[in-house]
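One chain comes next, on its own, written out as structure tokens in the form predicted alone.
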Amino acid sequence: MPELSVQNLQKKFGNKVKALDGVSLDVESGEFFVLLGPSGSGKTTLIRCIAGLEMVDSGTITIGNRVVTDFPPGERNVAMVFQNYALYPFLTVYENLAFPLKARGRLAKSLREKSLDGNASKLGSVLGFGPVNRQTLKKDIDDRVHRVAKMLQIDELLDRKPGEISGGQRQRVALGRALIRDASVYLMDEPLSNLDAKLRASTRIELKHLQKELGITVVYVTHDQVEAMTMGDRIGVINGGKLIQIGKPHDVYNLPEDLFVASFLGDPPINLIEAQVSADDDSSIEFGGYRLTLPGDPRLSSFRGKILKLGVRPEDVTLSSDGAKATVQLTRSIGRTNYVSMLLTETQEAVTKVTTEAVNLKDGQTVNILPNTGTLDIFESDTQKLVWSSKKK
């Protein structure tokens, strides 16, 4: 059974803004699941609904074996890391880390006083933390704070306040405040977006290592495709409140199901070249004045006369003596990687080639390009959906 199951969530803000439109997903125990999408796509709204910070209009949320759709946040047993850290500035690092555990103790005490049978073990189960013992709570908090602080390498900062430490250190405190909880699911809303590039890269590795070491279930929100591809066991691409595609990063990158997924993953982005099925052969397409025979048996006759988009990754563009004519616009090198930007002379579609081989081309030079026929995707412009791929077996 999945640790987290979301089924057909609908969420509107007012009468016009549909933030979530029938979102469904399952996250397995111990999985690092990444929600990837642009700003305004609904990814933050989704995890806020899971946390109980936003109430859904319809649909169900199940955590563990409990349907928690109508539960308040405190009874869902989730931990959340916010993009802006959300630390208490007047508390020390130690006190910020300890706060969730102290709040747990206060809530347990309140429930105990309201219960009819006074069964502390039963109350602890309601909270999702196990039995709460007031006599050992203080020692338990101290042990956990020091263990988490050491794990995140902030144990020397425990006496400082957030304003006295760096942004990267504050982010570690925010992560520690979530990890100190024995939560069923850990929700992270772009937690690394405020870090510089170098620190962000190293923190990604540390966070992924911690997640595997602790065996925790994480739903991680980001707009950064590199973050998604390097951290996620699976990724879900979301746009316009809809989950468009879910899969392993490699699978989503190599076999996108629609134009948005294809264009959102990849740097430089995928080339999407206007093409049409040949009038006399439904196994050939034409683009940039060139006719390309597709491998296998594509059977594209039903798309004849329609505008198609030929998807080819920049690394799969070949310079050849044959092929569509293109004009070199710009060549640039970044380290050992060379980028060649071109325009197809007839359709004026931009094309980029990426290679580690030396490039001796001049701006304005005419070249012939061929896509690698083993890595082609064809999308229909109207529906935006994938209609054929040479990578499908």
Ligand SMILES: Nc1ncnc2c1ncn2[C@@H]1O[C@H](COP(=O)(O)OP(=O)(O)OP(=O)(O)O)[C@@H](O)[C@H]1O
The other form holds:
Amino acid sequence: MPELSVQNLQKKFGNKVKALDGVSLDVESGEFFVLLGPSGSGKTTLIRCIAGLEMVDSGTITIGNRVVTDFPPGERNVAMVFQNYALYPFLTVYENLAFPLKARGRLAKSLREKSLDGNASKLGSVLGFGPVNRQTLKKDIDDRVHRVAKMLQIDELLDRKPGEISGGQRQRVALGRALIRDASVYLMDEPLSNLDAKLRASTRIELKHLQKELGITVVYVTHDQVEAMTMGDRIGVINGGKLIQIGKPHDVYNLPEDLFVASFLGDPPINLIEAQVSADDDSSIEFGGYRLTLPGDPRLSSFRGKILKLGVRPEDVTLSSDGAKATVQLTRSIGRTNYVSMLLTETQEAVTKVTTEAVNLKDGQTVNILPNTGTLDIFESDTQKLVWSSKKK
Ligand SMILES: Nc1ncnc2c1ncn2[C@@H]1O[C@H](COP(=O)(O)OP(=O)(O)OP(=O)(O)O)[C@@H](O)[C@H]1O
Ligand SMILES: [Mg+2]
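How about the form predicted together with the named molecule, since we already have the form predicted alone?
And the full complex, kicking off with our chain again.
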């Protein structure tokens, strides 16, 4: 049974903005699930609905084995890192980190005091509070604060106030404040966006490591595809309030179900080249003035004569003695990776090639390019859907 299950969520803001449009999603216990999408696609809205900070118009949210759709945030047992995190400015870093645990202690105490009330003690056990002893609580809080602070490299800052640390450090305190709690699901909204590139890369690894070690269930929001590919056990790609594709990073990258997913994942992005299936023969396709023979495939026969989009990843563009003619615009290298930007001579479409092999090309030079036919994707222009892939038998 999944730890978090979201079924057919609908959420509108006012009459016009459909922020979530039928979102369904299951996240398994211990899974690191990444929600990936562009700005305005509904990522924050979705996790705010899961946290109970927004009420949904329809649909159900189940956490653990409880349907929590109508529960207030405090009863959902989720911990959240906000996109616009806010720390308590008058508390030190230590006190900010300890705050959720102290709040838990206070709630447990008040539940104990009301222990004659059957509902309150039931709530206590649902929230996972055992009997709380003041001394052990204090030590437990202290241990956890130091452990989380060390992991996030903020252990030197525990005595400072948020106004006395950097933006990236504040963001790590906000992350720590969520991780310090026991929760069924941890919801993280772009929690690393304020860190510099190097710290971001190392914190990603630390966070992923910690998540696996603790076995916690995470829904992690990002618009950064590299973050999604490197951290996610699975990725859900969201656009316009709809979850378009869910899968393992490798599968979503290799078999994108539509043009949006294909273009959103990959840097440089996938090359999309106009192509026409031959009218008389469904095993060849023309692009850039070149006729490419594909392994004969009856799946292409319904597209005879049709204009489609050929999707070729930059790493799958090869230079050859045969192929579509193209002019080299620019070559550049970053470390050992070489990027070649070209224009197809016949159609003036841009094509990028990426390789770690040496390239010896001059700007303006004419070359012939061929896609790797083992990794070709073909999309229908009007529906934007993948209609053929050489990776899919
Ligand atoms: N409180 C609100 N009132 C009205 N519209 C809203 C509200 N919150 C979000 N929206 C709209 O809902 C849509 C989804 O917004 P959301 O914040 O979920 O996007 P996002 O994917 O988190 O984007 P970003 O990457 O920029 O944070 C957007 O069109 C946004 O303008
Ligand atoms: Mg957002």
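The term rigid core refers to the most C-alpha atoms you can superpose between the two forms while keeping them within 1.5 Å. In this text the structure is predicted, and so the values were computed from the model without any measurement. Residue numbers count along the first chain shown, from 1.
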Assuming a two-part rigid movement between these two forms, tell me whether Pro38 and Lys102 share a part.
no
